[in-house]
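Next up: a single chain in structure tokens, the form predicted on its own.
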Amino acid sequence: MKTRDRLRIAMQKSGRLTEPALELLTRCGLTFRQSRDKLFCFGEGEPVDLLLVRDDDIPGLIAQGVCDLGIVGRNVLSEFQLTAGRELAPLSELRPLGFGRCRLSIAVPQELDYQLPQHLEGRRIATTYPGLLGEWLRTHGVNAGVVTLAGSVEIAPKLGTADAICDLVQSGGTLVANQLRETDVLLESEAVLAGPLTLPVDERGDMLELLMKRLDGVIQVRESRLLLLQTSRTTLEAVTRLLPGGPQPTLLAVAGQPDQLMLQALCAGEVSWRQLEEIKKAGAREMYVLPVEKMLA
């Protein structure tokens, strides 16, 4: 295969983490322009493409080599680290993006007396996971049915061929809607940044290290603020003990008032009006919350 010279990043073409993904990469400084078939994005700015596919198929392509990362849910990647080939390089979860939340989790009919893992034995469950359900099953020693559909999961019990479900959950309406209760959860998954185990050493090598610090920027701030306020000498410690966590905090004088200080504190959170008051009562005043759009350490 003839090597490329561009970064070329794998994403969903459509669904809960397009939007997410898209604005995430605009906020590191990219930007796009797509192609008349809406497959692929030829990067403008710097060496970074995207293409875009099924969620499926991004880990496949990574591991084939056609892309060199890929925008995924952290359940499809460990789907397929799980049942990929010997013969696919192995992947690995690069970063936590922080979006796109949710659950894989059992689920059965509400009315089913269910209080451990070990009461699906001898039962089915159906899934799109076969392989994380599959250790689950054998890390607690349950010998089950594995019934692997392509989709609409939750309707399995209701049409027989099933008395379980292992599905990914977000808000837990829709098994509620289909009379099922969720009772264990197997994964914890978020969008990720997926790449190989053996990162390129080329141009894509640089372009990919500057990409990473441009997200750890970027994801660092996402809920970080930035808290202005003035204090006097004498009230600074007590001042400085209520700020929310993060680095210390910057100081500086006020020109003219030789006791009072400006302070500057990154706060990784939100400020709530609760701490703000807790602050202004420790001495602080003419406070400001500003929100933080850019980070390079």
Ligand code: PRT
Contents of the next structure:
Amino acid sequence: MKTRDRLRIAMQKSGRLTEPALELLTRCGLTFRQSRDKLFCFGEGEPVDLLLVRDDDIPGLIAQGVCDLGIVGRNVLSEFQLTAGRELAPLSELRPLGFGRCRLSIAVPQELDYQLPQHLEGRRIATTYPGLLGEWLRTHGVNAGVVTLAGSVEIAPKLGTADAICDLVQSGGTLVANQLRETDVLLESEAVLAGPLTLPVDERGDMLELLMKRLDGVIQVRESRLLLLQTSRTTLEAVTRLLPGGPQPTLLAVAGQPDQLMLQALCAGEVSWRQLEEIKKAGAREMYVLPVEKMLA
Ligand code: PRT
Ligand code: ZN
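Can I get the form predicted in complex with phosphoribosyl ATP as well, since the one above is the form predicted on its own?
First the chain shown before, then all remaining chains and molecules of the complex.
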């Protein structure tokens, strides 16, 4: 294979992952000139180009060495790893990217009496993920027929071509609209950065390392929240105990109220209403959760 000095990233041309993937790369300081056929985008500042393709083609393009990296759903990557021929290079999930979240689940007609995977014995299950479904069936020792479809899996039970389905679920709206009930989750998915198991050792390797560092920074900031609250000195310990992870909080005095403190804490992830309510019960008030725009430690 001819060596390249520019890094090439494959991403979805048009679909659910397109916009968030582009936004992520832009936040990493990458900009692209779009070519007329919109298949190849030349990177302007850094030596990183984009290939815009169907998501299903992304793992294959990396495995063949046509692209160095790809942004793709874990569902597509895992299916590829289970079904690709041995002659192709193995891939790895380099980073979870925190968008495109969904799950691959089994769903059955609402009226079907289903409690255990064993109730699928001898039945037909429609899916676009025969590799992942096959593995799950084997794990549970179930013999079922796998009906592989290219799309519109959710209508298979109504059409009589399958008794159950194995498909991606996000809100669950599609299942409800088709009188189906979600029973088992096979895989929790989100968009991931996929790459070869062994990374290139030429100029591309340096760029790759740099890109991963920027990605980590962008992801860390995106998931960070700044929590501000007020508490009295007597409830400080109880409040601090409930704070979601992160470094030690900063304490500030409140002018004119010697008993009161202002607490500032950087939290590693989302702070839920439930967590806030618990912290409030422990004695906190005037609580704010703020997104973090940039961070330089
Ligand atoms: O053209 P191309 O092949 O590139 O696109 P595609 O149609 O195969 O993919 P696309 O854009 O639909 O999805 C790309 C990726 O987004 C998937 O591989 C998943 O990793 C991720 N993703 C996240 C989803 C969903 N959420 C999702 N809800 N992919 C598909 N769905 C579908 C699902 O198949 C079902 O039909 O949405 C329906 C369920 O949604 P709810 O909200 O009704 O439960
Ligand atoms: Zn696809």
